[in-house]
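As C-alpha cells, one chain now follows by itself in the form predicted alone.
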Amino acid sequence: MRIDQVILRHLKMPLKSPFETSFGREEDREFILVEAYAGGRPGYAEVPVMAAPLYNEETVGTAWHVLRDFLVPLVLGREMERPEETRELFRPIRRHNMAKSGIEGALWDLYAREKGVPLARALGGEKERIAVGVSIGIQENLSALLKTVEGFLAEGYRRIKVKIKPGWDVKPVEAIRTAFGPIPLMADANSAYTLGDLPMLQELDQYDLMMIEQPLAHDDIVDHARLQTHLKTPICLDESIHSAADARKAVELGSCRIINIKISRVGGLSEAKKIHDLCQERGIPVWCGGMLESGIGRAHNIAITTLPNFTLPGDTSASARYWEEDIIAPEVTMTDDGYIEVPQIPGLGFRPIPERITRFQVREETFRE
C-alpha cells in the first residue's frame, strides 16, 4: 500500500458526565483523528492524548506538531507491505508514542480493509466477543459512588474499576464491598502514592481486589517490585510500561503480576501485540485499558482484545458509557451479560460518520505526496 494522503483532525467531544482521576477532571475529551489514504481507500485511528500533559508528556498540541512535522512525512508517498514497518521508520524519534500509534493504527485499518479481513483477524485475534469492564471516576461522595456502581452492574458490566487517590481509597473500596459483596473489583491509583503509603495499601489487601493498578510513580518499576513483596493483591502496571522491553524488565523484577496494555501508550498495535506475546509466554495476564476514546479508538481496543492472553475484562465499555452520540455507526454496544460482539466486516468494523466528526472538529490539516 502506498500512502498518498493523510488528514489530521482535532476533535473536542463533550463527555456525558465529568470523569475525575487522581491527576485531574475532564468534562470534554480532546483528541486527534488520523485518516490515512492509499489509492482512495481510507484507514482510521485515534490519538487519545489529553489537553494537558497529566497522564504522559503528550498533549493535543505536541502530538499535532510531531505528526505534522516528523511522522506524516515519513509515511507519505511510501510503499509499505505491512503496518509494522512504521516501527522502524519511527525508531529515531524518541517517545511520542501516542502520536506514533495514530499513524500506525490508521495503517492497520487500511491494511485490513485491503486484505478484506476484520482488524481483529489481521492482528491474529480469535475471539468473537470480548468481556467488558467499566472504569468509574472519583465521585462526589460515597452515596453517588454506590449509585453509579449499582447502575453499571445492572447494565451487565463484568468488572468494576474504581479510581482512588489519597483521602479517597479505603473507604470507597470498603463501601463497594459492603454493598455489593464479592463482585470483580479493582482499584486504579494513577501513580498517586509512594512507599510511605504502604500501611494504607496493605489495608486494601483485606478487600480481595483483582488488582491495584499503578499505585506508585508513573515511571517506576523498582519500588513497585518492593511494594509487591508486601502485598497479597496483585499489582498491575499501566503508566510504567511503554514497550515490550519495559514489560520484560517489570516481570523479571517482580514489579507486577498483571499488565494493562493501552495501544496508544505503547506506540501502536504492533508493540501492543509484542507485549501481549511476551506476557503470554511469561504467564502474566493482560487486559486492555481505555483513554476515554471515541468509537474509532474503541474499535482498535476491541480488535486487540481478541488476542488470547487478554483474559481479564478491559475498560472498553459501550459508546453510551461516555457519549450522548458517538462518531461511528453502529455505535459500540454491550450485551446484557457484559460482552461486546467483535465486528466481522473488513477493517475496524465501524463506519465513521463525517457529519458528526465535522460537528466536533476544531481544526484539520491535509497532507498529500
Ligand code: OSB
Second form
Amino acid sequence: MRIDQVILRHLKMPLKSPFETSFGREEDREFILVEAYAGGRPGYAEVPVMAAPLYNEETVGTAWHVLRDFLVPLVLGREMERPEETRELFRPIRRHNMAKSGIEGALWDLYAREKGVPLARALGGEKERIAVGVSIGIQENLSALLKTVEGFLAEGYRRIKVKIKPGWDVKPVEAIRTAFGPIPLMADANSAYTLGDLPMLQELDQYDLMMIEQPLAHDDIVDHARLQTHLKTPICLDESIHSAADARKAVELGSCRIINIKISRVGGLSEAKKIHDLCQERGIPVWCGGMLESGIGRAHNIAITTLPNFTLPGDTSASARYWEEDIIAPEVTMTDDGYIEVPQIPGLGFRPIPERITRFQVREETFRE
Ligand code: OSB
Ligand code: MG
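Take the protein just shown as the form predicted alone and give its structure as the form predicted in complex with 2-succinylbenzoate (OSB).
Below is the whole assembly, all chains and molecules, this chain first.
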C-alpha cells in the first residue's frame, strides 16, 4: 500500500456524564481522528489524547504538532507492505506514543481492508466475542456510586472498576462489597498514592479485589515492586508501561501481576501485540484498557482484545455508556450477558458516519504527497 493522503481531524464530543479520576474531570472528550488513504481506500484510527497532559504527557496540541510535522511526512508517498513497518520508521522519534498509534492504527485498518479480513483476524485474534467491564469515575457520594454500579450490573457488565483517590478509597470499595457481594471488582488509583499510604492499601486487601491498578507514580516500577511484596491483591500497571521492554522489566522486578494494555499508550497495535505475547509467555494475564474512545478507537480495542491472553474483562464498554450518538454505525453494543460480538467484515468492522464526524469537528487538515 502506498499512502497518498492523510487527513487529521480534531473532534470534541460531549460525554453523556462527566468522568472524574484522581487527576481530573472530563465533560467533553477531545481527541484526533486519523484517516490514511492508499489509492482511494481508507483506514481509520483514533489518537485518544486528553486536552490537558494529566494522564500522560501528550495533549491534542502536542499530538497534532508531532503528526503534522514529523509522523505524517514519514508515511506520505511511502510504499509499505505491512503496518509494522511504521515501528522502524518512527523509532528515531522519542515517545509521543499516542500520536504514533494513530498513524499505525489507520494503516492496520487499511491493511485489513486491503486483505479483505477483519482487523481482529489481521492481528491474529480468534475470539468471536469479548468480555466487557466498565470503569466508573469518582462520584458525588456513596449512594450515587451504588446506584451507578447497580445500573451497570443490571445491564450485564462483567466487571466493575471504580476510580479511587485519597479520601475516596476504602469507603467506596467497602460500600460496593456490602451492597453487591462477591462481584468481580477492582480499583484504579491513577497514581494517586505513595509507599507512605501502605496502611490504607493493605486495608483494601480484605475486600478481595481482582487487582489494584496503578496505585503509585505514573513513571514508577521500583516502588510498585516493593508494594507488591506487602499486598495480597495483585497490582496491575497502566501508566508505567509504554513498551514491551517496560513490560519485561516490570514483570522481572515483580512490579505487577497483571498488565493493562492500551494501544495508544504503547505507541500502536504492533507494540500492544508484543506486550501481549511477552505476557503470555510469562504467565501474566492482560486486559485492554480504555481512554473514553469514540467508536473508531473502540473498534481497535475490540480487535486487539480477541488475542488469547486478554483473559480478563477490559474497559471497552458499549458506545451508549459514553455517547448519546457515536460516530460509527452500527454503534458498539453489549449482549445482556456482558459480551461484545466481534465484527466479521473487513477492516475495523464499523462504518464512520461523516455527518456526525463533521458535527463534532473543530479542525481539519489534509496532507497529500
Ligand atoms: O486509567 O484507565 C484509566 C479514562 C481516561 C484516562 C485513563 C483511564 C480511563 C478509564 C476509562 O479508566 C476507561 C474507559 O472506559 O474508556
Ligand atoms: Mg488506569
